[in-house]
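Next up is one chain by itself, shown in structure tokens, the form predicted on its own.
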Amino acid sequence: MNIIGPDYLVFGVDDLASSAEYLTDFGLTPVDVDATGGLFEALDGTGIIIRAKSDPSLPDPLPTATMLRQQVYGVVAPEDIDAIAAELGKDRRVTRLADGSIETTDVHGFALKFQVTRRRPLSMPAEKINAPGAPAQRAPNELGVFPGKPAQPRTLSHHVLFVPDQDAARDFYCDRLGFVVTDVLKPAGPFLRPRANDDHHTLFFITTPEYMKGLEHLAFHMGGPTELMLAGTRLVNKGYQSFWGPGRHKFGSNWFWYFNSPLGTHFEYDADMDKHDDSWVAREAMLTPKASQVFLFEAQRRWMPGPDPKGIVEDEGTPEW
């Protein structure tokens, strides 16, 4: 089954206006958005949809406080939803819509969509690097960074779901869908990549109470870690809150910062993740304060070096990096 990975994931909202605010400064584009919501998508057209928690088109919610209810998955041909539905019809209702794809809900009762995936392949640079001892990557005279330097959300990159089984969860996902375990944060949980993708992981489990059960975080992929850093500072400049970051993590290397919002998860900015083919041999770790991140920045005040550092203050009017 060449699943590539979440095209989207659909939410009903308690307040669309300030869902919507908030999905276009974290640098998504609204796509035939109106009254009743709709797509914000990254460059690749992946993204998130919102609608009204009321919205009678969604799928019934979870019995708990989530607003994620549904997973979009992308795959490779039509061929791929005919297996996914024989495989899933065994023991689950699976509905066949007018467009091919089909809807469904996994073991746990989340409810899932499969389509030939609707993104656009991207051809753009990764973040260059200069450094002593190999070529440079930037030509002379050539800015790593400058004002107004882009930084949008590349594609969709993974999420991580709250759940009372992990094995249940891990067995659906591997036995039934073809998902590959790379690595394990015990007591936590499974990292699980699909077989039409190497990223590290598109979907991860903790293990929670069943009254938790829901979405912890979704992530965006941008161009490198200054991007990331970029778009984290800006959406803090624009007074939303920091969750968790920037730093970067132990299992997969990437890059991240994490951001509190109204849908009811945290969002995640993430770069440069490890890839991963068949041949990768699982980890297991236990999971300790320390076990998730290499290391962790924390925010400080600007400061700037001088002979009398209580004579420095704030500077007005900076330039939008």
The other form holds:
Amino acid sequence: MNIIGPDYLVFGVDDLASSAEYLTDFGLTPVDVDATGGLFEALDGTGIIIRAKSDPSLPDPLPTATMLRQQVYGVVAPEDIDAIAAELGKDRRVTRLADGSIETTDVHGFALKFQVTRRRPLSMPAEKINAPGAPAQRAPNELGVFPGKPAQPRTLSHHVLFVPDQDAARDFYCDRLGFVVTDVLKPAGPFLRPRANDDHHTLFFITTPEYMKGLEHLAFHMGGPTELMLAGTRLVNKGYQSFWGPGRHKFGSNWFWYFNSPLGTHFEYDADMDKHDDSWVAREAMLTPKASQVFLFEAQRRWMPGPDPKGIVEDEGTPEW
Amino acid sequence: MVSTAPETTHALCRADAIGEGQARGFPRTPGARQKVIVLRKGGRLHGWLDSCPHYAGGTPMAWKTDRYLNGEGTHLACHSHGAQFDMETGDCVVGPCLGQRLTRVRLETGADGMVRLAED
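For comparison with the form predicted on its own, would you give the structure of this protein in the form predicted together with its partner chain?
Now the complete complex, all chains and molecules, led by this one.
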């Protein structure tokens, strides 16, 4: 079962226009989007699909506040879909669609879809840095920051579910679908990576009461910490609400910056996540602020020391970068 | 209610700047990060701390400047996890903070038409 990770997360929203505005400003590209919604994709073609919450094409909603309606997983080959259908068909309804994909539900009733991945291979450099003692990554006269520097989400990284029973969730994804536990934050739950992805996690569970069942957040990988902070700063400058970050997590080592959204969940930029193989032994830690992050910062309005007797020179107008 | 607060104290906004069914956020004190949500429902102004009770200490609820309502405009919403609150009572009706409520901020409208925090 060579599952790569989420190709798309599908939402039924109560405000298509606001959601489209948000996703576009977040840095995703609208694809075939019309009055009924559509796909907003990252650079590799993974992304977010929005529809009106009353759209009959969507799987049924959960009886909670979540707007998440389906998790679409990409797999390597058609044989992987056959294997998943055979396994999950043992105890639940699995529907085969005309394009060969299958739809079903997980142990908590979250709607799932499995398809041969639609993601496009990316070939682009990581954020380049120069450091003494190491070969320069940027050529002479190649600038680190410049007006219009791109900072677009590269790929859908991971998502985090509120679940009432973390053991049942772990067993379903690990025993039935081949995910591996990479680390555990107790008592919240485990980080999971699927068989065909070496990222520290594409899925994490947080144990909650039944009435909270839903999507805690989703994240897109950026090209590096500067891209993450540049993209987040651009959101802040447009009036979007930062929730947590920027900072750097311990488990996974990824940089993070979370924002509120009109899709009823947090959207995270992440960058520079650890990679693992099967030799990795999962760690355990109690979920505390200290265990969660190495450091945490908060954006503030730009200022500088200077000749002004107040010692502060504030930006005026829309930042150009 | 006509204000007893001195007109020199921090004004949040003009009362007539908040239309029926609208909500906006204003710094609780000059320059403060903590905001007060001012909304008008049934003709009356209501003030709520911009602080979702889901997490201790509260977290800001808008997804963008002044975007506090759900898509239908029927409820205050926390755009962290989609919790919805009654605009007049502050009660959470769906979401992670079910059974909790927003913290009311008492408002007064002065003779100058400005909305201020009520003096206790």
